[in-house]
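One chain follows as structure tokens, the form predicted on its own.
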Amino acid sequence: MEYKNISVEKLVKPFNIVIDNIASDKSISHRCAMFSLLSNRSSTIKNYLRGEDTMDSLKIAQMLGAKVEDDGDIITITPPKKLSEPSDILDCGNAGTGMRLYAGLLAGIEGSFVLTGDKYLRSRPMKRVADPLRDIGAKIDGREDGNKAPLHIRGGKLKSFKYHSPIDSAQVKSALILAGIQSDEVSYYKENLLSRDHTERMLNGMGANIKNIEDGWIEINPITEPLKPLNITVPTDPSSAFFFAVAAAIVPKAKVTLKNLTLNPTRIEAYKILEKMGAKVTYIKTDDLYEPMGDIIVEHNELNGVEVSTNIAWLIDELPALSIAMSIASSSSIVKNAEELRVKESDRISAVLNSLDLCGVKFTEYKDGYKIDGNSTLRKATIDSHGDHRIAMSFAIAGLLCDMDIVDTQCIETSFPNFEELLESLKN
């Protein structure tokens, strides 16, 4: 992998900009590649994210027998009559979504499958999906008794289940849903807090029967025939767009209009937090098919401290960027119940706080979060991304206030290929 760095210069004037070419939604793009395999007809996907990780998910679909055509605008995925056992390992790149969801899908498919990824993905915990899948009949092995990739999956017939997950995670939920729709009878899944629900929305749009019932349980009915194909335009990723929302919130007199985002409530919680801090945020809904879609306008205003302790599963990707806004807020902010941050692409709690320390920000670290004192004047630093694209991009945005050097930024290509180009456009 090529080794790259980014240097960001302090912004000397405010910006008022409309951005309509932010990266497409990564979570939905991954799911498009996988869910198309559950149909017997061709799916058409517009605005598919052409980042490294999502293209890896597409390659895996091909290795399982799908025909993929890409005219540069629309990707057409024609599934095989039967998914085939691949002749080589399946490389998920840096994507936990890719590995965990494919584990759930392949657990119910006859054959032998090996899932691997880059060095960062191979260090992330996989027992959270491996163990419940094993309990319903999947044969999964890997390093540390299946906790670390490469994972070997011997797929086959699965049993139904009733599983109350100890982890509020869309990846775990989606893996179990993909297993459940292939099982023999109705299955039930519960999490303590609703995580992102793209899987339920998309599969139901294809004809599956997944519904919320009493006490937070999800009922997962097995599919008895192939699902309808997807015909979808992937919306802009609100998590990627959020870096520029933070940029507008922290740069005096700045304003940004972010076009064609998903407005799914489980995906825009970070904007709600920014709004609670004092930024002016406007939501304009324009469409609602597989996902609600529209525009978000963010304008600078004085920011205040905030406590973030609920809906953490909806914020797990945006908290590093929010930490930049918290650093310059007029009072302290606190993040609780966020221990899941420690097992993302990096230990994001440590990575965020160590980087803030280099920038002169005072904080207190907790096992499940942190307190940021606020009212800081950020100073230039050299930041190690730890191979985590969200750490790299968060501190690049911080550089708009103080200059910043970010080390090891090739990881940005996995989720936001034109991030640097858009960052540069703020200066024009």
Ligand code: S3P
The other form holds:
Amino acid sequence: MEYKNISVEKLVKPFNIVIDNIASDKSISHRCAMFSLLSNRSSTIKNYLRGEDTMDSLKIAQMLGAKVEDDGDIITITPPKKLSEPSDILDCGNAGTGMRLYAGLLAGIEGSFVLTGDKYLRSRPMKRVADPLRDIGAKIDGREDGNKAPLHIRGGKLKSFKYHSPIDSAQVKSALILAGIQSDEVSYYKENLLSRDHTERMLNGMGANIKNIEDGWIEINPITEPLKPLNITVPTDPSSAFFFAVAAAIVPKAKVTLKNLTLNPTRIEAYKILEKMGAKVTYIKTDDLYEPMGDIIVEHNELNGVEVSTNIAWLIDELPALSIAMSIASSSSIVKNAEELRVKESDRISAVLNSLDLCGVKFTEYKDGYKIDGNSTLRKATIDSHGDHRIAMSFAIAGLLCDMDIVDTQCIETSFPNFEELLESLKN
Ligand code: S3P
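Shown: the form predicted on its own; wanted: the form predicted in complex with ligand S3P:
First the chain shown before, then all remaining chains and molecules of the complex.
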């Protein structure tokens, strides 16, 4: 893998900018690649995220027999008549979503499949999907008794299930939904807080029948015939856009208009927190296709501290960027119930706090979160990304206040290839 660094200079004047070319949604793009395999006709996808993670998912779709055509604008995915056993291992790169969702999909397909990934993904927990999938008959093995990739999956007939997940995870839910729709009988899944629901929305849009019933349970009905193809324009990723939301919130007199985001409530909670901290945030709904979509405008204001301890799954990816806003807020902030941060692309509690320490920010670490004292004047530091795109981008944004060197930034390519270019454009 290439090794890159970024040096960010302090902004000398505020910006007021409209950004309409932030990276497309990663979660939705992964699902486009995978779900198109469940149809018998070609799916057409506009604005597919051309980041490393999602290109890996597309390549896997191809290795399973799909024909992928890319005219530079629209990607057309034509599924094979029957998904075939690939002749090589399937490399998910850095993508937990890729590995966990493909595990659920492939568990129900006849054949032998090996899912692997980069050194970071190979150290992340897979038991959360392997265990419930094994319980319904999937044959999955891997290092540490199937907890660590490479995972070997021998797919085949799956039983239906009733599963109450101990974690609120869209990856686990999606893996189980993909398994459930391939079984012969109705399955049920429950999570304590609704995690991002792109899988349910998109599969239902394709003709599946996945519905919320009483008491937080989701009913997953088997699919008896191929689904309709997807015809979708992938919206902008609100998690990627959030770096620029934080930029506008922390730079005095700044304003940003972020165009064409998914406004799915399970994805924009971090913007609500920024609003609660004092930033001016405006939501403009413009469309509704599978998901509500529109623009978000964020304007600078004095920021206060905040407590973040509920709806954690709705802002888990944005917590590193929020930690920058929390550092300069006028009072302390607390993040609790966020232990999941420890098993993301890096241990994000350690990575955020180690990096804040280098920037002169005071904090207290908890097992499931942290307290950030606030009122800090950030100082220039050399930040190691820990191979984690969201750490790299969060501290690049902090650099707008004080100069910053970020090392090992190749990981940004996984989700937001034009991040640096957009960061530069704030200077104009
Ligand atoms: C994702 C779900 C979340 C999120 C990840 C993408 C998805 O992970 O952190 O970046 O696309 O389903 P978990 O479901 O493991 O919480």
